[in-house]
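So this first bit is one chain, no partners, the form predicted alone, shown in structure tokens.
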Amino acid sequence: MSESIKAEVVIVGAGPAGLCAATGPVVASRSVVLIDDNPRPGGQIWRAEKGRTEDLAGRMIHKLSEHENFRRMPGTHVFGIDGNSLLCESPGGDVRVEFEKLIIATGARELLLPFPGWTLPNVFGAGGLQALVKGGLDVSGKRIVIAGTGPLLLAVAYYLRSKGANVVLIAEQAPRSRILRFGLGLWRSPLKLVEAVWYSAKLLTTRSVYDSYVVRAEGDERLRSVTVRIGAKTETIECDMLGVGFHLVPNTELAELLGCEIRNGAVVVDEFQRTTVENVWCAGEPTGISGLESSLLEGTIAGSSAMGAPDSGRFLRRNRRIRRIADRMNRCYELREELRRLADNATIVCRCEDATFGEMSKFDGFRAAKLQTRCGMGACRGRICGSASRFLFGWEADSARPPIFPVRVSSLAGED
């Protein structure tokens, strides 16, 4: 089935930003739609949890839903574009939704880097963990090690710990005395310190550990322990499950698809979160990591930027304030060099194409690499591979083609 869709203003991601993103046009009577890849809304930082029926990001869904001029598409992949067109796969067929105003609010994902034993069963990435447990999976009893960097490290831990799961360990990779020097800096944001410091009273009696990463998983047909370097000495330590993630990674894949420029792995936008594209905004961990406040001011900047209203300066004055605390937080986590030099030349990099690392050394970037391994060539597109050759090679993909997601030979076949 093949269907044609117009509207003044289409959203893409039905995350924080996305959802307050559509508020102000959909308000203002614009005809709005709506694209998400997942069946609900929130995103990854508000998904809900499996049979919860109420929760916030349902609640602005349903607020939206009554007006008449707004239209969402849940499940529904955006895998290519034709000028003004986006062309997308919904569960019904394929879709072609023409936009005057665009606003990308794709969110993140977490930054896997390998080591040996990264690709045991029950090896996760933090996040993923999270969402597992969210959309079902039991936890309860599971001895489980969290290790990698930056604040999600807390929030998985103390999630998973309240679903009954035994956190043996948190690794955070960062030296102490870094974090601490950020978090005595957040006297400025009342509301961060005070998260923070909720956080780790909660966490006060699970073992936790700085200046401290994994060296390798251990196991046969699931994992068995890991290894953990803490300081300059390693200890290992048996478990039921790893969850680990070295922070964020933009998702800029349809950005780039679509011409905007893209500064150290980010798009680029203005304070009205403009990108260089005309009549194309970006609101949201696209335009870099910097949390759920600044998710939810970027996509009310946008939606409104987007009417031909911009916000008030009250709002630009508080995302600027955010954005200068993202920085700091960014420097903090900032990753060591060791990690570079976990993997062994039997480390597969390439999950999908089973790429070794010894195998991608050989070559002096992405493409060569590609063109002789097939790394980047698999179901992810390069999501995980390419992110991780930036770092361990300095590498930068190739640019993003289409189809960005994995598609139907039918829909493609829709399309001239």
The other form holds:
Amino acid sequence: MSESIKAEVVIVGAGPAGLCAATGPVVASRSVVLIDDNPRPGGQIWRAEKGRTEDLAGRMIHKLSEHENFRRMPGTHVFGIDGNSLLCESPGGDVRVEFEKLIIATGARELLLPFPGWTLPNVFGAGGLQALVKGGLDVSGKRIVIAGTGPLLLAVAYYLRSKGANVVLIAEQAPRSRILRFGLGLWRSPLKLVEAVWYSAKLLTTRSVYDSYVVRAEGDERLRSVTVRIGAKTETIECDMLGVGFHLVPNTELAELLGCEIRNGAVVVDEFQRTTVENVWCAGEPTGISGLESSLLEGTIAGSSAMGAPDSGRFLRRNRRIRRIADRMNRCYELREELRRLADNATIVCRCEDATFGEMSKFDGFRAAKLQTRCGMGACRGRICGSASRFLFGWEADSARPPIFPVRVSSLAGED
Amino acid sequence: MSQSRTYDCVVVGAGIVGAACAMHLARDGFSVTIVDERGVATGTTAAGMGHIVVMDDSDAQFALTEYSQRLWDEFALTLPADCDHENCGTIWVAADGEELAEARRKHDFYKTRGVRSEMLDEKTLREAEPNLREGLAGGLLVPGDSVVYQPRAAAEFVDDAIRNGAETIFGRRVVMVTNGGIEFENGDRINAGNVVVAAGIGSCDLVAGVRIRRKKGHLVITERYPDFVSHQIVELGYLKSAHSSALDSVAFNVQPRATEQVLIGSSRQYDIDDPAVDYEILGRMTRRAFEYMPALANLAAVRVWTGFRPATDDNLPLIGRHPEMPNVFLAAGHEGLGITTSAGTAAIIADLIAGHEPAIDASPYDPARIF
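Compare with the form predicted alone: the form predicted together with the partner chain:
Once more the chain from above appears, this time first in line as the rest of the complex follows.
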């Protein structure tokens, strides 16, 4: 290792939860290291549009950086664990970061589900498409279908329209009645309600359907059209791009590698965000998808708890309430049974290793399928097909193995 | 005693050795059931390298590996393509003059026993493997060696057995082996005329008096790099540094996978139960590999894992009849050569059970030596 550093509190993930987790300990003059795999802070949700620097995450980082006891490590991947040290690959070389207390705030990723044609060029995850556009992909004048489930769809559709895209359809798989009921229940959380109404108003002129899902994508070397089941009817819609995402799944790989208990795909924590492993906390989406507000609260709670500060009952109560709303929301966007049956035997489930639905469905668990079809053995480490298999087949993922991200062999060797 | 089916043979363990035994026995017309708590090829088999290699540590080891390789070459004719059996050959690399002398000794050893091999000098070595560093003394090419994707091959052996009437019982733990059958955790029994214990490192828990030590190993697999390596490449210091020492050791060993990935080994550590990656020895192992093949350092690694080789005290597997339980056969302790020697082991076991003389002298592997 080219460099070895040490801190009282080490936080992995500079999204809302990680930034909030850092604040308390930094202000209390504890040594804090904040690691994030992206060069810019904010996580998926806050990452500023290219060129804009005056964003919230940037301001928080700026504030934190005024403290000498704070060190930020952007563009740094944690790939392994060695005792109480995180093994990291950073732009300046390999770094070994020893922690007394560790806070995992690794966020969530989009759930992608296979259907015939989903591997065609110009088929993206909904959030993935948004990120590409933020990164400079030009969508002006492009006919785009946004499909899948969850509140992200509206936000993505709105964003793409603002970039000149022609969003021809928004297809939400959940029934409208369920979403309306949930929406009405949001009166206790006005922020969310305002947000929802605002998006709906902005998207009034965009065709938006419920109880609807993409059955297949068609095209040759690139996408030409999608066939969508809308209620009881099937319709084929010509388009240039498809953004399809099925809400979020927690990023639990680092927690798993540390030996934290995982239940139903999320890291198990107590109300102070303590995991089942001593000196390891977890905050935000990895503990279960519950959105921005909960991430902010849990980050703050984890930061306080990790430095042994007295807890704030108010935060704990508020987080419990938000968690309840989040549970309701997750139920509202629960995936319909039909989505399990979209893939045919030839549909690829593992894109890294080209393992098909037909090949994988012969097995009775992910490990057996992995050994025999290589699903999950590729560079994405089963992040996509593992999560899809959980939904499609009810399989638990195979045990986590380092490196969490592909790294140079020399990084494993501990040298540059 | 709620379950009391009777089979000619029950095979305990569905790793490559058990799978091969089940295939042989079922092909020979025995009624067979194969049992494994975790299914096909989930233990040491899954963790290994899939190198089919003729070895020369001892005459007994040579005889078993050479016999096994011939059998593998026969299987290869009918193995499905996705088992990735490839006759890539092995290159034993000599770093210096002393190791080159060892390569020559090896060459002569193989030659007198009818195994093809070819000496390489500094230039022809680099031509064969351009990513090896300059300045290596040479090596020995053994063109008959192969690689295979062993979890698929083991599954294919089990499927072959099933096609010949064998049954499988997966997901249940065997806790006892007797002269007349096996017993599961819940007390259920399976009666069998013959019991084949092919449970790898777990065999000691099933048969009293069997001593098999765990030799932990690490492997790294990279992303796809077409034509980065073309042969299995092993350093000739291997025998000195890894096989014959009781200390932790590492050796340069790389394998080209059919997927165009590169598999990098190897490490050996005795009597460790923790499967966690040990970065200290992983560092030694990878740095050793860079000494031979510096360009490996810049490849992207996608996965690191560990496994446990089932090692006997005399480095030879236990193949044959239990001295006190004549209906119990051991097929265990294959250490790092189980993929290769599964083939010969299965043939010997099948011959012994059928009452035939095995094709090679099986006395060096007779388990009686340890009791």
